[in-house]
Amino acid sequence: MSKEKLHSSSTETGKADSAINKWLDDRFQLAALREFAKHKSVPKFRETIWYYFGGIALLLFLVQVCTGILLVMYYKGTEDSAFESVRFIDAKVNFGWLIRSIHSWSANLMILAIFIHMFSIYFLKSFRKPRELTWYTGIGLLFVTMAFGFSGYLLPWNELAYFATKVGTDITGQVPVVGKFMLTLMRGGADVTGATLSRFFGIHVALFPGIFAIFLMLHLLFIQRQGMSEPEEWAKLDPKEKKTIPFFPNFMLRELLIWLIVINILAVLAVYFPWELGKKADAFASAPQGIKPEWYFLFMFQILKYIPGKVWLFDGEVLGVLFFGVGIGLWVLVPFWDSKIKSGHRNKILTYIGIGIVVFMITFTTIAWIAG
């Protein structure tokens, strides 16, 4: 092809692209979006690595959605069919065992990523004004994700899931005043039955995804409006000393590289450590040894085991539930009570509190895991 024809072809292509861009820009104001993307940046300092965990959690949520859609095509959420439908997925559906394993592993990794993201936000003090609502929506995402895990755990209707759900809902029933109502609402009756399974299936695939989507949209909106948080030490630097990374394409390409690493880790876990199905649940069988909730509830489960049945005039489990309720409430409201601390060592106090909580959770989770 001659140079004249090549030049003519490229000119026509450029005109076509220009026309498409103009057509889209007239309708969606893409010029403002491109200008925003051009100037969006991320602070560059030694803790920048923690910024990636929010994106990792988002990736794992997308994996959850995709694999969940594939699984629900074959799953039957009834007492008579749930276990058999999961066994059919594992044994008969092409790569069904792999999809189920990816779904289970990604759920656990997603909760881990959100925990890491939450604590990094706490230690970087990124919950302070004007980012209080970003913190609250992030906490909402954590709670909904844990509820996702709790409801999804029962769906295979196997022995371990059945008795673990029974233990978990029993603890909920110990909440003062509203505990009995919440217990009946969750179980759909007095005990864990097929009605509980149907209820958990419904909220797992319909209610929780909608709530999660609302929190996620608000969370992302707040982040985009306020930009990436800057550590107090970094913000005090001279503007000439501050280093930033352009979000597009630099930070985004690094995020995509980390996503690729996470996908590989997820694939290795799913292939070499497939999620076991176990035995079908039997309400009349005795509970097997070592029944315990998922790892993200283990530290609470272990603490409740240490509390005596009666503490003075009060039931031990009720006091334990109250203790965790107050602790969770204080954690959620950290932007509020942080603003009330007038000490000059305010940052150190918060850091020590955070370190204590992390050590507390890891210690009792490890003890519960070793105890079996």
Given for the second form:
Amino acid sequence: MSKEKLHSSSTETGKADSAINKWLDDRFQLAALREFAKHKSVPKFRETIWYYFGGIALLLFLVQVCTGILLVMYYKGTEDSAFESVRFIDAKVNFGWLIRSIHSWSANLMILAIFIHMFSIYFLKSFRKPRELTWYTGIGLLFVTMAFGFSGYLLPWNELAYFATKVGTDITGQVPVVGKFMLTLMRGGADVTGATLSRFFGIHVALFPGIFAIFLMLHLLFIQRQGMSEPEEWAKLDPKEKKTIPFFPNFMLRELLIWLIVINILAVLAVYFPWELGKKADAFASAPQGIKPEWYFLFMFQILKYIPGKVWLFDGEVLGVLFFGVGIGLWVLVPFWDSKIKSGHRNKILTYIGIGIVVFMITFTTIAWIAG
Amino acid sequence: MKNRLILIITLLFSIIGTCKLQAAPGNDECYNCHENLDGKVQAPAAAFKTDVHHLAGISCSGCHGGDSKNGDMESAMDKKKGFLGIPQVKTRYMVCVKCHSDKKTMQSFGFKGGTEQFEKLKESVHFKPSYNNQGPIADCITCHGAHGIAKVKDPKSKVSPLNVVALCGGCHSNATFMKQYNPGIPVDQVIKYRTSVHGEKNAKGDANTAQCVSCHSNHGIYSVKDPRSTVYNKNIAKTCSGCHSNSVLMAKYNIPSDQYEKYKTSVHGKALLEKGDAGAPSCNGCHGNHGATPPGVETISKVCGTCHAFNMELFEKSVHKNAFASRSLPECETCHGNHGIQPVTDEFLGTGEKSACIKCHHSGDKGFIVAAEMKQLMDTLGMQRKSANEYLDKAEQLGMDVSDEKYSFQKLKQILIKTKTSVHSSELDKFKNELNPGIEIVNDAEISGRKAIENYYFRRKGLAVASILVTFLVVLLYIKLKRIERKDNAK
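Next block: the form predicted together with the partner chain, after the form predicted on its own:
Whole complex next, starting from this chain.
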């Protein structure tokens, strides 16, 4: 092809592009949006890698939505047919085994990604003013994701899920004052039954996605409005000294690259370690050995096991629940009690507390895992 | 309740007070006087003359209270001396119990038997309250009588082996009486019993043959549904063996005594005694209970057919029916045996050493050929099943879900039962019709197993292809990114 022809062809493509742009601009006034995108940038420094985990969590959420919609086409949320429908998905539906396995793995990886994202925000102190609300919507997203995990775990209606849900809801029942009410509300009665399954299914596919979507929209809106958080050290730097990379296309392409790697990891996990279905739940069977909740609840579960039945005048389990309640409360409220916000200095105590919590969680999760 | 308690206590005291009132037969003034009276008041004394208690020196006051040594009627029958008159129906058994439950008292009369009769009776079905609440349904006097009581082995005793059937039948053959307690209870036991081998011999005066008490026991009689009952389905073989395993006793009747030992090892015995399968037959399942009799040569298939209905139906239409009859061979028993009947294995069919067919059929005859072909088809199904199972097991080990296919083997169980049943028709076509669905199931299962294994490897290959594509995209993207960044740096 001659240079002239090449030139004329690219000129024609350019003309077509500008025609489309004009057409869109006339209707949606996209020029401002394009300008915003052009100037949006991401700080480039030693810790930039942590900025990708929010995007990873978003990717995994999208995977959850897609695979979840596919699963719901065959899943039946009743005591009599839940287990059978999942077995049918695994055995008979084309690529059903893959969809279910991806859904389960992606759920777990999503929680892991959100945890990493949350701790990176904490250590980088990005929750500070003016991003308190971004922190709260993020915490909201974590809680809803964990609730997604808890409710989804029961849906295959297998032995492990049944007894783990029983133990999990029992712990909720220990919450002072409202515990019993919450227990009954969650279970749809005194015990884990078909009623529990129906409501878990309902909230898993209808209520939680709605709540999650609201939190997610607010979270993304706040980030776009306030821009990416910059490291504390940059406060004293001249704007010219601050290194950034453009969001479009640089950061976007990097994120896409990481997404592809995550998809690859997800596929390997789903194929080589498919999520087992096990035996159908039987309320009259004795609980199998090694009943434990999902890994993200394990550290709490293990600590509760260490607390004696009676501590002075108080019930051990109630004290344990209170301890975690207060701990989580303080964690959530960190933007309020972080005393050195105004001074702008690095708050080392805060960092040490964070490291302590991470070590605490990893240690007890590992102990629980080894103990089986 | 309070009145009843006072009554019982008064009765007890009076009994205790009168228990030692023994007198030599000649010194019993009550007896002496009543013996010389007429009619109604004389009858008890007349019966008491030969009563085992009278002969043992127990006076009337032993049961009725009072002072039997005293010749003065008013003084002898003084209530202050514990005179009871006729004991009340509700509590009259206490009169018997006060001595018969006391070991020392019984030993003082030279009685060497047990004293647990009342303890057993208390628990028995007969001691439940009667419909009109006038004491228990049956007490000591109901069966043993009052004034003419004889030793159990004495032919005059109401409970002697030769009389006890009539005694029990007095109530149990009376539909009007029995329906007061259970409208559905049968009342034909005595009629059936009289048609049984036991009943016939008993009627001829053989006291060694079984009668009501031999099987149901005496004082501790429970409902047939009660596991404590000697005739409860799991206990009945043991009960029968009480006599039928007694080689000395059975020798008199030319009957073997190894039935119980054989039964215990049989498929029926194991099902009932070890697995607790209440549907499995015990002795009465084949021989009947009250009308117990050995099944005849021609009727045995009817007896077995009460449970094995399809086998019987097919056998009766088969060529074997007439063939067995013409040779006087017992139908089911010829191939399967009787008391020691063992589970049927595949080797039971065909022409091998353990085959039942070769007892009559010989090489070259039609039955021999059919038996050989049936066995070959069964073996083929067995091999195909094993092969399919191996594929399914391997697929399962690889983590593939083949539970549906494994579940389909449940149907195979049913098919195998039907196929083995169809052997009784002796027709090869019927046999094949039952067997072929089984062949289809194992073939389908094997195909599914193979597919699952192939699918397992396909998944891994598919993953490899997808991974390569994604990795290729990652590399392309990385190159593109580097180009953009180089361009940006150049600016």
